[in-house]
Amino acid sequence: MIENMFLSSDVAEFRQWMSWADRFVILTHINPDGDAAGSSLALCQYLKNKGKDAVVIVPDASPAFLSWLPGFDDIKVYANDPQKAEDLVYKADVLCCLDFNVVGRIGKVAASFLYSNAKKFLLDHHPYPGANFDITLSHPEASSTSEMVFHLICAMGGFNDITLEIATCIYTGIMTDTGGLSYNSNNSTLFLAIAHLLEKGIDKDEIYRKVYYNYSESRLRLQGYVLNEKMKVFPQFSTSLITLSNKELKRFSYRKGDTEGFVNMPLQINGVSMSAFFREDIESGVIKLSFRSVGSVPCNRFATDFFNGGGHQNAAGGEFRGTMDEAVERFMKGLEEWSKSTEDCIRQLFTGK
């Protein structure tokens, strides 16, 4: 028996909508990730399989490392033909939104969103979802948006229509946005989910070779520099830092992806509670922020409190407009502010207690 996080009336407007309508477009994040690209995909492979015209359209390109993936080939990319994408958008019956909580996070694919007249359908594990959607699931205390994807299929009375390849996806997913099941999957129903998608023929250790095995020796040899030479420890916050400029990542042929992963390494080390990353982007302009902590230290709080930025409370990220330095000195700031908070879950931080 499957324990589904949707009631039958949770979906039934979405049920609805497949009724009639013929042409859906997937919509996801900038930057997609493992999660992002595995519930698009899974979903899209759903729709097509109930014969609707389903189209995955992402703004710019996921990483390398998820090419293997099913379907992955004929994903939509936005910065590759902008006018493609917009009429697709357009001409769409329904857009399902997937692993993001407000339309900022589709990038210049936002202004064809909002022009659109297709209804409009949010499926996200992130907090406080927008209000530019007809229907919205959110769900932020689910693993990911993968898991997500499982449990709608399932309410629509879909199971057995979850096919390897869909079912390949969805675990990409999960296993990626928990770490390998690692963090933020202390759940009973996700390890009751991923044993129904066992019973569908997934291959775990496979899906777990393909991602993390599937590195360039740049990238090795990058991740032994960052471990060298770039993690600074302070041991009085119980908080580390790595930082990468674009002189660095160009000095080891940086490819898109190659440093996913580096932000949970700190978290190895015996007395380190959170962990930040920090990386120039040459094409945003801006610095990409990551933040992941353990137990009940609130690495989104700290990502809100002085990035504007948000997400989970082991996992969240935002972007920074200025120089690296200034990245920094705000971090440590923070650090130190935050030193003096007497919240319990802030306190952790400081006295591992």
Second form
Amino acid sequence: MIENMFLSSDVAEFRQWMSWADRFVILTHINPDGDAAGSSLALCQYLKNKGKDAVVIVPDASPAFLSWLPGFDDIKVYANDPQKAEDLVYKADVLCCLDFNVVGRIGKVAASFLYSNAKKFLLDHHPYPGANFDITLSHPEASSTSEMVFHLICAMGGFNDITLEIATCIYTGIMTDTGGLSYNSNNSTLFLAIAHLLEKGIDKDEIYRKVYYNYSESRLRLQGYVLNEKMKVFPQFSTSLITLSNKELKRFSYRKGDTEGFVNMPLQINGVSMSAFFREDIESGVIKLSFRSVGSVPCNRFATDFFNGGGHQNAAGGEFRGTMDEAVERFMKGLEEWSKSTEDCIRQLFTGK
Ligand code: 5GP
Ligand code: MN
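Having seen the form predicted on its own, I'd like the form predicted in complex with guanosine-5'-monophosphate (5GP) now, please.
All chains and molecules follow, beginning with the one already shown.
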């Protein structure tokens, strides 16, 4: 077996909870992506197979391109029935918090989380975990929370407990959080874990096709429009910005998840080391911000410094309340400010060194 990322003492308390707790609720972040949904469904399936009453609650729906994930239809969406979701949270013995670091990331589910008397377990790979948890397993060096679920199940003594369905959910989370193993994945232990998932019978090529080759025609045309007409490149800042308004999204029959991956595309340009994507969100009325960077350029710092957001060093996000013009103005001011920085990791963006 491969080396486990957790010390056995780290998981001892969770194992002890498993001996008395029956009701487990798994919570994950707003706009659940492949890792949020994959890790949550994998852990939920594992707990159910252990005879537990387990359910996944998400603040809002996952994109349809994940709807084939095993167990997806059983996910409870808070926004669809807040009362039911709150009841489940209040009745839970254990709340498992996956793929987020601070309570603000679960939106309106936060109130019931904070008032709940359940034991609280954090399993996550974002830096700077909050203090609201009884057990905190925080590993920012992990590729994904899904990889951590693999290690958790193994550390509980259960490699044999990983079924094909669980393996499929775990691989989907690893794949989506590493851009198809193209970043944040330079780690032999991760590939050994993937080898074990393949032994369980996953079809990684089919998973890739289901996630990335599953677009509508209008989504692909939106991508063409974005690259041709909306991508602005600022060579002096080694940075790029894409914006999309509600009106533009409607023109291309936008469905949730359609803009997934857009923020990564400008990084294909030689010389672009940070990319930003701003989208008017039809549901919430705010502007959703996504940032990506390469190497030691900390786009999470940019998100935090100028937009009160956060995330990982190379993948971060946030929200902006205001007009798109105001968001762009703040972005440009942020770049100007950063360009005066003397910090090495920030200077790297402007000097390429
Ligand atoms: P994405 O661009 O895929 O929406 O988000 C990339 C990463 O940024 C997420 O994995 C998450 O860590 C972080 N992130 C996204 N949106 C927010 C936000 O509104 N607030 C904070 N603190 N982090 C965010
Ligand atoms: Mn993740």
